[in-house]
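Next up: just one chain, as structure tokens, the form predicted alone.
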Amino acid sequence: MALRARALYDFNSENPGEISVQENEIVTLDSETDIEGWLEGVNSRGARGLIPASYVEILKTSEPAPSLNNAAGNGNASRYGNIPTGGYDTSSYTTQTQNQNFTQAPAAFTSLSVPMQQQQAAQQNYQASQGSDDDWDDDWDDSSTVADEPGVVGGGSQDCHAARYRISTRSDTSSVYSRSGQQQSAKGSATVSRNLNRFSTFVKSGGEAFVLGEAAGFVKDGDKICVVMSQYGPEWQENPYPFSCSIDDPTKQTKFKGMKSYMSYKLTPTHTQNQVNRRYKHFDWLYARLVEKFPVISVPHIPEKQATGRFEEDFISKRRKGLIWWMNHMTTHPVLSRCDVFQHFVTCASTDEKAWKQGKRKAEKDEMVGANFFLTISTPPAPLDLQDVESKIDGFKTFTKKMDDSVLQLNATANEFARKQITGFKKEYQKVGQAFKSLSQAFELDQQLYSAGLNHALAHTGDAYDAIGEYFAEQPRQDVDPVMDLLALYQGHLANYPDIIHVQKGALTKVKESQKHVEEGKMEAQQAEGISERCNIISFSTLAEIQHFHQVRVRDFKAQMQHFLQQQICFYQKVTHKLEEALQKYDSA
């Protein structure tokens, strides 16, 4: 009998050899023994090829598949269902795919279904897709270097300006590994086991390496993130600059005498007031530098690539719409804000092409970038109780998960809800409208003067009533879909959380082996404070960010539930209207 596994997470692979499993996809697979942590078998596609053996599990006895098609959060479903044609155009509604949604609902919050999506999503975007606006091209991919560059972090040269001085996170006292793995052992101590598992989020952000004290690198004063202390836990410090950055006229340009073409975005931020065209390349780049700087920052997902119909004008409005909540969320967050590639994004002129690819490179050769990235933060001095921070992060997680079955939820009755609007409700209208009509038509075949005035107030009845069918059609641009917009932004926010957990976790289990090595008499307690020290800046800097989190996500609920509700108060008072109008044709009838 075939031996069968169940993918315990998604998989996307990368190299020639392995292949993709999808959560809860059903593989068969040649044996139940692992080669180096791989295991070869086949999916339910029909490829065969290796998977990680740490992303399955064994089935002991037949289990059925369960459906990877579940009506909330199928990604592929287009945004309103599937809406009958005939009789309207809803052409500006069934072409919105959750593609263009820009992110794919995650199918459970618990299963950690994305490790290494976002340093994957880094990794693709440097490949070149043929035939794509937002194809790499030649004044982008040049390969200079950055040796020959004053002031570049990673060149020949540095910047003798700027105050920078040396972090190790290293001490002579603990044990070190070599570059293969191999342990250098002290006389009379022990270390912290190190997680063998390279797909492990811990291990792929830098946060095992950072707390084993492997993390080293130069930081300048201009670098340092704080976190402090509020009436609420630890926060990031203000961004004492704050500013905006608008989103205008998405006009199309073409290249290489008209045979590329692509869309270009003004941006206007507030505290330079110059404005930047930016294309979408230039985000999904922007994008991906953030992504692999700042481990446990959740970075907003951006509005995803479309193939065909990108120069149609409903998705170039959705797109910019959706950049439009990407943009706000990356000016209000205080440390993305202010970091270097950011800035460089939004200030640069688009004219001096010079000072861009500097800036470009620079952002490309950064060293403070995972492990690194905690060098740079700096904390309250007195330390977090372990036990309280675990407490707050499992009840987060408790909370992701609720929020996140909460969102897809709402997202499928409110796609629901725009589906019968723009057919269902529409369509019943209009069927009462053209009865009325019909009514009318008949009562003129009397032909008698005095019931003129009551057959033209029951045409106008059931004109009123096919406005309101078409009021009903068109108000989802109004109300619902800018709520599923800002879904769609909080489905890739929870999307990120649990790889930001899961570095706060390994940390903190990092900290109870060390302990445990203390009590045992295997380790100096000064090794494992140094690591409990580590393990305390991790756990600041995820507190702050869930803390940045809450705040926003109250702000933003607030501000878009008062336009919904204030948009249907608008809407059916429309309709009241149309009905007043109509009811006032039979004072004179």
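Keep in mind that what you see is a predicted model, and the values were worked out from it rather than measured. Each form is matched to the other, and the largest set of C-alpha atoms that superpose within 1.5 Å is called the rigid core. Residue numbers count along the first chain shown, from 1. First, how it differs from the form predicted together with another copy of the chain.
- Once the rigid core is used as the reference frame, the Cα position of Gly530 differs between these two forms by less than 2 Å.
- The rigid-core alignment places the CA of Met561 less than 2 Å apart between these two forms.
- A displacement of 2 angstroms or greater separates the C-alpha positions of Ala53 between these two forms, with the rigid core held in common.
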Contents of the next structure:
There are 2 protein chains.
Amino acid sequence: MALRARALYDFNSENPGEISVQENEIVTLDSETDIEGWLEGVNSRGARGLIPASYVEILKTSEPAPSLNNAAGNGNASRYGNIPTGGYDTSSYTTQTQNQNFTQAPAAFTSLSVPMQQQQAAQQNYQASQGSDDDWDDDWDDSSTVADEPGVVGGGSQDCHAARYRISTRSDTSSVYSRSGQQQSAKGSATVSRNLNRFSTFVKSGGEAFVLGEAAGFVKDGDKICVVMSQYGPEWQENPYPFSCSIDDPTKQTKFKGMKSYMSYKLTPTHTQNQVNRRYKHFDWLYARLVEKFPVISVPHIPEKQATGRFEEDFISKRRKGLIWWMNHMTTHPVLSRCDVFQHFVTCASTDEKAWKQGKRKAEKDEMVGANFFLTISTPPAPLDLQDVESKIDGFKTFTKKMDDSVLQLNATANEFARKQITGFKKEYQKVGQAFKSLSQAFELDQQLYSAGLNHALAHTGDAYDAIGEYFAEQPRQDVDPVMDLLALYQGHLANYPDIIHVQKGALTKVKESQKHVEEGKMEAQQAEGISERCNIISFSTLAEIQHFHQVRVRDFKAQMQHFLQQQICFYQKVTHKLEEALQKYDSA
Amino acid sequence: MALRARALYDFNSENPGEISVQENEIVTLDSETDIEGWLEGVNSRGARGLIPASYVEILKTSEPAPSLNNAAGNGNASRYGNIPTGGYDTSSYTTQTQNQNFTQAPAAFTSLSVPMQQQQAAQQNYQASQGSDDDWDDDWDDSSTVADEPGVVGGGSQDCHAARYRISTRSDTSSVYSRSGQQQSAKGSATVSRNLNRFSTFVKSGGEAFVLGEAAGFVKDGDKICVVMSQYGPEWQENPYPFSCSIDDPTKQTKFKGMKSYMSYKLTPTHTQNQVNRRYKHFDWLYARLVEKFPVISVPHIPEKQATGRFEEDFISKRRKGLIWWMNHMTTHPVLSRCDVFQHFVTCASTDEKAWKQGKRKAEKDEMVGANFFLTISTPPAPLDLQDVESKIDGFKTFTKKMDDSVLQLNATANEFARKQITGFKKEYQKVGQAFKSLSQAFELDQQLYSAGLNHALAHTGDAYDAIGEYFAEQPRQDVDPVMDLLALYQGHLANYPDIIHVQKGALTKVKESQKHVEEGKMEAQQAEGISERCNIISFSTLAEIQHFHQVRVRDFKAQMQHFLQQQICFYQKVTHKLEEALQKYDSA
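Okay, that is the form predicted alone; can I get the form predicted together with another copy of the chain now?
Let's see the whole complex now, leading with the same chain.
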């Protein structure tokens, strides 16, 4: 019996093997079971090929009239689907009544409570991807429990080197890292005992449930996470078994008889020395797990998805660099680097499919996520001073805003600087080279013996300026690009912090509220004390995370600035050397 | 009795002390005698001040109706006045019937038979100065025998450094050196025994008269000029007493109770070691003498006149550099450096006014000018092969055209390169510096001890890029400007050569003609032989001059390219050093 399904949204085929379908179009499927997120079938026009599983719903015998409320066939497609299409007003940190008139977004979009400007840029991308529908990506997660909405797609093909440096850098930079995680934008702060806004980060993250004492679970010894006091304040206890993990050049793999292809990255962690192969979708899956599990940890964003040009050298190299940065931040994070799901990701043999699936299921069923995560935290005995915490958090909030602004500025400037070098600077130097060469050609018309040396030297000078023009064009890859990669990663972190601060602020508010309730006789002192103690755990965690952020930031920016300056120095030395060579030619002229 | 005069042209006062007059306006003068080219008087609106003497004609008692034919009061104003306003069609080296319908040019303009593009550029300037009438210059020659038409004026004030590098470089470069000499443009080649076109360079230079045996004069031993044969061909005999002459920073002098001021240059020739003071007008006077005297020698052009901004530092420095280049070409020329008028110019004590005037009169009465100059030439005994000479001259013609094109291109490119460095490059580097500084300011909000070193280093990096931006803006003065000064000087030489070649070609044509006439029995063999012998003298002189040009060219361009590259190397080393300094700050970060 032929299996029928109805298309929930328009899907335009982008790659060979895919077929296009229109919303409400009835398609005939070969099987109900998808293969890595794809179903094979025939559309109403008789074309056979692959359709994304989440774009169709299987029609059972007694299928009712098409209903938009019955979202995608994939249970998780609706998970982040109930988001107003227009996104949230993200003027951060203000209380706001949540709009309850939800509309179904055709393609779910993970909106973040990021600073306004980034949000706007993301929305632009979002609108672009809505319009073109070209955001489908074979690197999509395959099945079951993982968020697999199309998400944000960056600015098209990267095949032209110069095209990388666009004049508008806002959308450029903020699209470098996408966030397909669980945290969603919401404004409501916890001003009532129970926040009715289920989109509040404080609520969603589990922060509220934990503070109110509703979290419960059995914490194994291995899951314990310690916050310790250092000279700089609360810190995550260091990973006693530090390791790093290399990411080698990916190789292109194919499936579906070559109809679909994807890139496979080779990961080699130093503590096992066993190489494992991972696809982008695995990174994406891991990222979603981490965001879900850790409410007050800034999980580094993975590099952007890209619909077209995914196999072009520039994009592959860029994504790999992005993943290396990401991996570096993962392995140096005391908590993230040690968690089970990450260890599973970097160590599980690619050949052992069973073990992989077991680890995957275990991670997806992990109970110590969100509210329960806080149960795993051990803090130093002396509680933190509430006012001191509040002042530190406020200071950090100011810091992140200012840093975000300057990172945006530096990114735009670096982008423009690179663009100018690739275009204008190169052109100017090569025009100078051409003019010298032209003069030497004119001089060659004079065949006097005493003229030959000068002619030769002049021609060489022309070549030197031509070469220097090329040096300018090639230079940004060496120095500006890595700076921009770093900035992109930090833009991701900076986009995470409003949510983290929000959770912390929510907890502090709960403490103040409960103290007031006690004064008014509405709450027992013991209950308020419990809230205070649990808030203290959140405070320790948040401050430890902030401390880690600063330490890694100083390390990263120092290293990157050194690298940048070293590369710049090499560059000017190379130019100098080229000119010295040219000058020497005149000795015999 | 009040002396009345009528203004011949509009004159707009540009400087304090001057008064404006309109064409045909009647002014009252204090005296008929001008002081350095200026008359003091009162215009019809009652304003008292100075008026250029050549702009008015004194009204005698029986003054007829205003007549344009009665040119300027200054006898020499009409000397180059009979030039069609539109200039000549200068499509070089073609025979053309001279337009005899002369119109009186309101301000005389020395038109040159220069390559087309330069001529066009010059005409643009010309038109501009016609329109604005702002071409009056206090550095004007004062009196009597020297051409003192307003001439070509360059592009206005030079007070803004960046403004020097204009987008349109044609008019920029060709206006750097003005030519106020005697040679004038004309096309007619000597195809008849006697060229009726008195504007033919061949005729004007005295070349024709000499070839036809009409030159006569007593040549003193000291006036003898030798052409010798070297391995490279005919050469001017070297100056047995070579010298050079320094030009120091000029000082500002005033006259007319401070109403008029001018710059005085200090010249110190190495062979006398006596410093003499000379004004621009003296250079101008000397230049006119040299052009008149030497028909086939390329007299270097003196730097442009400038109406406004004459006392501004940039202009003073630029003119001084121009005069240094000029002086260098003068002193290294075997013929020019030894001639009486130049020796008088560099050696006559500034304090000995009588000696100066004697030398001046002597130079102006010199009989060995033009046609008679050739009488002073001694050549090697073996005559040159006529065809060989013709081929060499043709080759050089091609060379000058190609060199002129590439010099124009290099000049435009260098100009644009300098402009980009002063504007764009500087801006880009300073924007990078600003972005680093802004990031360091954001980072300073984190007061952790471990952050301070990075913040300091980042701020320092910002300063370094700011400084590098300044380096870029300052650099063109060090390297590009001297190259452009050299190019300007050579553009002057290249503009001279069409005339020189024209004289040579005229002589060759005369030889061919006379040989034909002999064959046809219209001329005696002896007469033809005389023509051939005299043509041989012109050929030797021309080839010696071309030889000298090539040698000096190779010397100049080699030295200038070395200087340019050395400065460029210094520049990039300076940049590198600045970056190394910045990098070091991270060691302690």
